[in-house]
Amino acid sequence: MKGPERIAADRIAADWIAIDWGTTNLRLWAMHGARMQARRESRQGGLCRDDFASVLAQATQGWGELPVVACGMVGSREGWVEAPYAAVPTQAVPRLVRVPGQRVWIACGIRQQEPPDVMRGEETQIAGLLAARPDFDGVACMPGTHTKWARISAGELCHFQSFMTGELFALLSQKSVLRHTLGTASGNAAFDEAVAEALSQPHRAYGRLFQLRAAALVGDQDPDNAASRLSGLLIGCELAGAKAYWLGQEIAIVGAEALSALYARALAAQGVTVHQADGEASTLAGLHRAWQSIRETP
């Protein structure tokens, strides 16, 4: 397991285990009610179906045989057990499917028929957001590999849209010719200018991508500014496409601090009211809501 536990195994007083199990990472928390007792993480994401049980047993060693509530791609068609999608509109408390023969419950994802879209894992963050803010009426933005924008009203997830911004940034910065040009992206003036350009004229942003490479060849472009411009161009294009979600709405950004800060900066420049929520804390709160629903079931 990667990284130290926050509390030694022999001092844990947990009554259930929360898991976020994606295609790349496995994150686990030993929980006592809503309180985290210990945390573990590994790179054991996508697995063959027959391997999930043994990997889970190894990952939770020392924590005891506790019930488990999991979210993420572990419930996909290629996961441990397929947890069928719930259709929007739907109440923002994750539905659960039990793994046969195991004390493991997996949260169902959410599907949208028209326009077609799906999410797995983010529905748990939405449940956590509403656990903290039950009267929230607005839009949740969940930045990541595939950023989600979700309209929430009266405790329901009404509709949503996904954008591949994070994946596109990773592909362009790591696999394309731009990888020779880029440094570290940050929320600076170069980022702000790129967001404004792409948001006002998204059709021209596509043609500005190669300029990031050219500017390094014919001039003295700073690599960090180049990375910030790439991030700004992509996020600006996303904001242009998601304008119906954020214009005139209260926005809750739920995710990792650094990426969420970029979205908050870009939206604040448009005069949008933004509230930031920690992604991990929201996931745990959502899984706790799901755990409570199991305990309340006769």
Given for the second form:
2 protein chains.
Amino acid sequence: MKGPERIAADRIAADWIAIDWGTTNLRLWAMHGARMQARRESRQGGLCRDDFASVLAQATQGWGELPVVACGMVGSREGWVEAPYAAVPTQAVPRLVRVPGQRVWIACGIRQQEPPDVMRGEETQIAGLLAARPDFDGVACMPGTHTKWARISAGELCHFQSFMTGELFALLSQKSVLRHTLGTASGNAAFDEAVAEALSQPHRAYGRLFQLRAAALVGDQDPDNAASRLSGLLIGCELAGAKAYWLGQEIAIVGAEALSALYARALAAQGVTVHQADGEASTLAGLHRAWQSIRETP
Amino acid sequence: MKGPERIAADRIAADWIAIDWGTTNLRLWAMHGARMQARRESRQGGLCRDDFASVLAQATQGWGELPVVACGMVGSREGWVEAPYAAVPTQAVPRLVRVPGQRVWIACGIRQQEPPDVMRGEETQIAGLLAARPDFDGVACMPGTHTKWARISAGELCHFQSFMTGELFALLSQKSVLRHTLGTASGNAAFDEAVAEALSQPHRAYGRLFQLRAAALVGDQDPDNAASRLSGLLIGCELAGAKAYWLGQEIAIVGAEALSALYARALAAQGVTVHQADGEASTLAGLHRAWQSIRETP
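Given the form predicted alone above, I would also like to look at the protein as it appears in the form predicted in complex with another copy of the chain.
Full complex below, order starting with the chain above.
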């Protein structure tokens, strides 16, 4: 490895490595305590159990032989080592499972029996949120492929619910008949209107999806507005279903900037005050909290 | 061409050809008046404007040079010749557009300005329904990729609405995270329960989708029941949105047997009486009605 990163890696005094290892993305940070020294990111998917060790070795090349704390799909049944789900209610510091023969620990996901739900990766973001705000009593909204709403109280995750909003938006805008008529979504008036429609009349929102195609055929609908409307209809449907989570609650939105802003905008229109926290920073803070828990163990 | 079909084609005295020409499927019938003499079906898609004539010639080989009446996407902007949408309210006999230089007529689709909607192909099924039941006053439900509900009165199509239920079911069961946990849907108790849930609490249905994945991870959910639940949730959401169409109305379901049976079952649970009509037979009857209209023209 050459260039600036090698120089940086030489100068750093990292003592552990944090990893967010998802189904398709691998993000790594060389850490000195809570301080990030270097960051890497790569795409890879479809790994077999035997691939993980060599992928890790290659991805951390030049960082030295450091202990690793990872979260995400790497701990699923199809991952490196299954890190079994902890059941709610549960402490917000992730349980860890050690990979046999390796100085690698993987965070356990969280499951809920009734209604059935699971998370894997978001538990680490919650730990990060609580590391920054230990007294947080409210709801974490974590927008993404499967957006999670989680009730947090007294340092515990009490219950949670997942919505397929991110995946549905991707499928509808890229794979369905709507793909012909959609531009780029943004938080504009069309978005606001669609959120309000879906929230006040959730039973009608479903029938409004095909209109996003038809309005382009019988009129001159703007493609960006159509995409914003689709985003608004789906987020509005989610807010209608998640009302018990956000009504009268303090909300922390933890996620990527642009998507979090859409949720914040939709909630603000309902008079809800939200705080936004960066998703990656929260993951990193949660992994650090987990790393601390290893060092605290006698 | 050899074998039984050639023999049949030689014996028949067809005087026109009926075609349902969709985006991916081509179905052809050699007709003598209202009587079907032979049937062919093939898959083909992605045709350019110049391809249609040769595809037609090949697909009708052995049937002789007969006039053709077609419906479906062949009349769309990307089809052979654009057969412009007629606006509602409109007579249920499809308008026809002739392909220049050919004895080929294509049925016009129908459009609605507010709320925006379009159909192309279903207008011919409605004509077929009315050919069989000229005094029908009620609602036609045409389940499919984009299910249509159409209010019909005094031989006219008054207004209609499309729902993306078929396409959403396909996307969710084949392309989403749910694909790992779904078997084969059927009209069983799990379907009934999901329809009832979605109809009575449409705002909750959206949040129940991810549970179809989670229930397999935290419990022992039966894959076929999960698929039936997904089908029930989507059809239930559709019924919630289409309530103004079916409540207190006479319903004719026009479509493929298995899917129509699910809609009939869901509506029956709401105390609605429905009649089922075969989708292909209705298309054929509608094309025959259109063929008659050509011959009636002086």
